[in-house]
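What follows is one chain in structure tokens, specifically the form predicted on its own.
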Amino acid sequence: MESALAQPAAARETGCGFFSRTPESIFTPEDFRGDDALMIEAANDFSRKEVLPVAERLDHQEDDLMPSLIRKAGELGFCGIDSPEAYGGLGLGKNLAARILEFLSLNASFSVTVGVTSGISQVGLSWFGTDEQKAKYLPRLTSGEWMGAYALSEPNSGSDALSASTRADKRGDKYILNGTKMWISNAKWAEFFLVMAKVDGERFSAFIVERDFPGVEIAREEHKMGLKGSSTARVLLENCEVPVENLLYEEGKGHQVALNALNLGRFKLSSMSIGPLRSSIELAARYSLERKQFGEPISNFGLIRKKLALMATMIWASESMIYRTGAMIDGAFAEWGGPVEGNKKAAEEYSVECSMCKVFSTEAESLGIDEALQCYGGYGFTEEFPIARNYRDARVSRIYEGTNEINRVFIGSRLARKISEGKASGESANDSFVAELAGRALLSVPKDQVGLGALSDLLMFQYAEQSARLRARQGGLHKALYGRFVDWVNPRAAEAYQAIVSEAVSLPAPSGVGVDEIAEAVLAKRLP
């Protein structure tokens, strides 16, 4: 299947390159056309026809309901979008895979289930596995016959994942694993687990563990606030016997498997997070048109229209960052991908941008869904309307795939390291208010976490603003959305700057863009 082309290697941006220059153009969601657009529409149809009608049943984890949906998704190619064609995948780009996941994510419980089995459970195998390992396991995963899970976190190692205590000891032709993995998505249904453990308690390594291996036990389901339709449980490994041929990559190099998978996982999670926001905007628009107070629909009220405009603006800005980043990732894989070392280089190149997308989109999701629930008033606080489910489900997005706090530390510290190594510029393009503030702040990188977090926010806002500005060149409603976004982001960038340098800064005049044009567009389509 022909896919939208990424930017040529000679023209594409290098990681963190956006600080010192503005590209001529970026890839935007409007650039998905032809077969790509058909795949995206198929994902949207699947969500609306197969998943949303059974959302309540999913929340009760009705027997075999979620596995049956995954099998149906597998038949359509959704369980192996960017996995190699030789092993049953579609072999498409990371950017298209993320866009498809966005539309498969209108229900968050299904989103996390399909996202894990098609993403972080497979990607390490695709990049680092032997031909024999890939031939044995990938076709089962890409077809939806098996579900996959990613087992990194432990009761005492969450953000500090490399401090894991699960141990692997080699005995003859087997490794014996002992330990407990926690918060494992898909645990109830998975047949394939990508497990991280330390060989001899020292060398952090990755292993392929089958559910039926001796010594594997799945504990009870966690009683969660949200994502009730997904499975989350502990995986207990007690003298678990793993054949030596199920070591993935090399002893002592499991961190390369784990962290590179997380880089791409954060990118895809960005799209998965704005799927529920997309659904919530639609719910809020429909409700505000139907609900009448004071003799007219509440959609006529200025403060409701302001909420609809903000929700649309945040999803638009998130998309602008995400699909710009995805095209650059595709360009990196086109240039370097294939060999293990090339895959690692491509996955790491835009790790900072992936974290920026993750933090920005998950916080946009929470802000937007909160505003959507507010449109419902008291009814939004009941379980009679689906917006309550979206609200509960959205909360975890800021926690998994690395908390937003640990991602902020990563953004600032990784960028500082790249600047010191000459791999990124410490200069700013200075082509907007936000960029000018970022340029000033980069003159002295903070050392403490609070300052580093503020710098990360400022740089993230710069990337979002620049991406939105480049997309706005398409004209029409894009210009209005950009104006609203600038009015939202400028004061937040100023706040971050002040936290770094402790000096006052004057804000530019507002853009003058009103909310009505955007709100009318949302209400007309009942969509973002």
The other form holds:
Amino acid sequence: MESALAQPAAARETGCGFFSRTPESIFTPEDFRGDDALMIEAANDFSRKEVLPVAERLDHQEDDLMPSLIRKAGELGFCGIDSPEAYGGLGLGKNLAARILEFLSLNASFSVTVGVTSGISQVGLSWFGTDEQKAKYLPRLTSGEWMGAYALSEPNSGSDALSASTRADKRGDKYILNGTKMWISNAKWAEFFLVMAKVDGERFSAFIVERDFPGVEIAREEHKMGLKGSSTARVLLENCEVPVENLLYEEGKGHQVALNALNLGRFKLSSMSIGPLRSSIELAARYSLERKQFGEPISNFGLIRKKLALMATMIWASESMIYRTGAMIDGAFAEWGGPVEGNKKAAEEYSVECSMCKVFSTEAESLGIDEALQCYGGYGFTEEFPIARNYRDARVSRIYEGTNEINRVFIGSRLARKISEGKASGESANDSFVAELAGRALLSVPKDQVGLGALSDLLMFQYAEQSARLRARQGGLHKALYGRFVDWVNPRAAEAYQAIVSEAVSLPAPSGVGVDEIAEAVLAKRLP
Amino acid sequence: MRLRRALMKILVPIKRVVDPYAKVRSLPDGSGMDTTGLKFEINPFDEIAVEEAVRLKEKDPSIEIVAVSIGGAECEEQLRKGLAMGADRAILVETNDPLDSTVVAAELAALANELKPDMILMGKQATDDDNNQAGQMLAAKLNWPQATFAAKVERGDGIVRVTRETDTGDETLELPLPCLVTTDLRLNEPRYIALPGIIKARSKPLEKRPRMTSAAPKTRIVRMEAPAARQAGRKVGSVDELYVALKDRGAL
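Structure of the form predicted in complex with the partner chain, please, following the form predicted on its own?
To see the whole picture, the full complex is given below, headed by that same chain.
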């Protein structure tokens, strides 16, 4: 059986192309068939049998529990899915890797740990590393023998990442690094750190730092609200000695390494956010079937069913965007990838789509898990049930890998820039209510953040609605899900439009799709 | 380890079944199950059989494992999984004919006569129809010794030793080859399939062929319907209350 292939270059959409043209068809999650489906199933199996049963113990950071899970995951191939085969990876596409990651992400603490070591700590190396660097480090990461970490943020530079103050000074055959890196996932266990620092305090650069290099110290664990099973700590660099051959790419070009890795990181985080929502809807459905009030299971009640339908709809809409985007990314890498310049081009092409997926799915996660908790009533507010953990864990998704605010500033302004540079068409596709509003709003791009944020929302809704519409062509439950989704998205698009253009908008008639068909499917485990 | 000259061949029949944890419902006309949107799996007992075969092979790499399934083209998915777990090759007897245990046993017997396996290792039953008879029928057709509900399988010299958990204690049987063994739940816990295993399985042969016999089913499904809804139970406060309640219902 053939693996789902990347779309041929001719059929592939260009970055931001969604705005002006609705494609004939898109890649949908249903297109993962054969071996792809088997791999996704393997991830699902691993999550349910190895990770979910120890979720509580992971949260207590029991000794060696998480590292042993990562080693097991590595043995099964989960730590190097989309890394090059020559260096121990499986060489599979980014899209399939993301779908596999979604199912490895049913527990969020495990998700971030495996996500960082298999993703953002490796991609910079894969794209920008020399053969020697890749040969030395990638096999240890892809096998799960080592864990990796990515160190960009600092106490005083978060969203404004390039203002980092960690510096690197060349002394003979070494760079001497000094500074503090903040919020470093996997810090407690990682042997490999991708560290950003400025050479002579000016030229932003990327370095490969091993845990055992002189001058590396890991501070105590942060006391976090959620993701308690994951490790997050500061990395203190005090006269840290890094051999010159561990400079990744070139002096002064570290932002390309850091930001391109982040583009892909945002894409992957989108699927990592859907994983916990997936486990939450299952929990909510199971609880609703068991919990009886007024003599019947609460799953019979309309307002509970509405929540289940909403969660399923949000998962479905998020998936529709994410895996459409992933297939385009794979196409770009198939066409341009390999040489460093090509890798950069491929990683940048869909940066707007990646940001839209990140914002949309992390907010879908928050909304959905909040509703899942509500199904539990008072019990949801206790730590006796797993839903409270999911709720706490989900909160950070909207914060890391670029806050949703910084992504909202990026989406609208980058699309406008692409249009002004002639890289994208400014003519709206105009083929749905949301698309029409987006077209009208883009006639004058807001200058202020509030307006720009609203424009980004509108564009994101257009991408979501268009992806959902194309996926709904498969009929059946997809049609019902699309109906529920339009009823959700249209008023929100109108609200965003009104925040930009101060004029009244009248909504189209609702789809007429009720909650029951979807809620029933959720309760019978036919969805999501 | 002593080298065995004779290559051992294990045939593992695999049935495609609806996810045993899914909530199924019958079609409105009662002709079968509504399977839209449901996941399909290897029958869990058959998965245990594959796992056991792979474990035997790990001890003796000369063993060849042949996975076989009977049914529509979609059964290829389950065979692929068997290959990813470690089977060497797969055969799909492709048919859309209605199948019952009789037909399955007839087809597998024909296949066994052709392939001449030393052992057939299969699930004691399938989770969809719970018939628990294909294995027994097959052994009878082949006139082979059989051990059902295996909780432990060991290889000896020209024999297989099978431990069965019975109500009166463990029973150990010794079977000469060729023989048939059906697996129980506690025999092993199937491994996770590794992604490299799935990739490796792509190059393993999967042969599709038509049915070899014209055996007709001896049973047919007349109607499928959901079990009647159970009356809600009630909690009783004490043994005395329970006694009274049972007596009231004439149960005592």
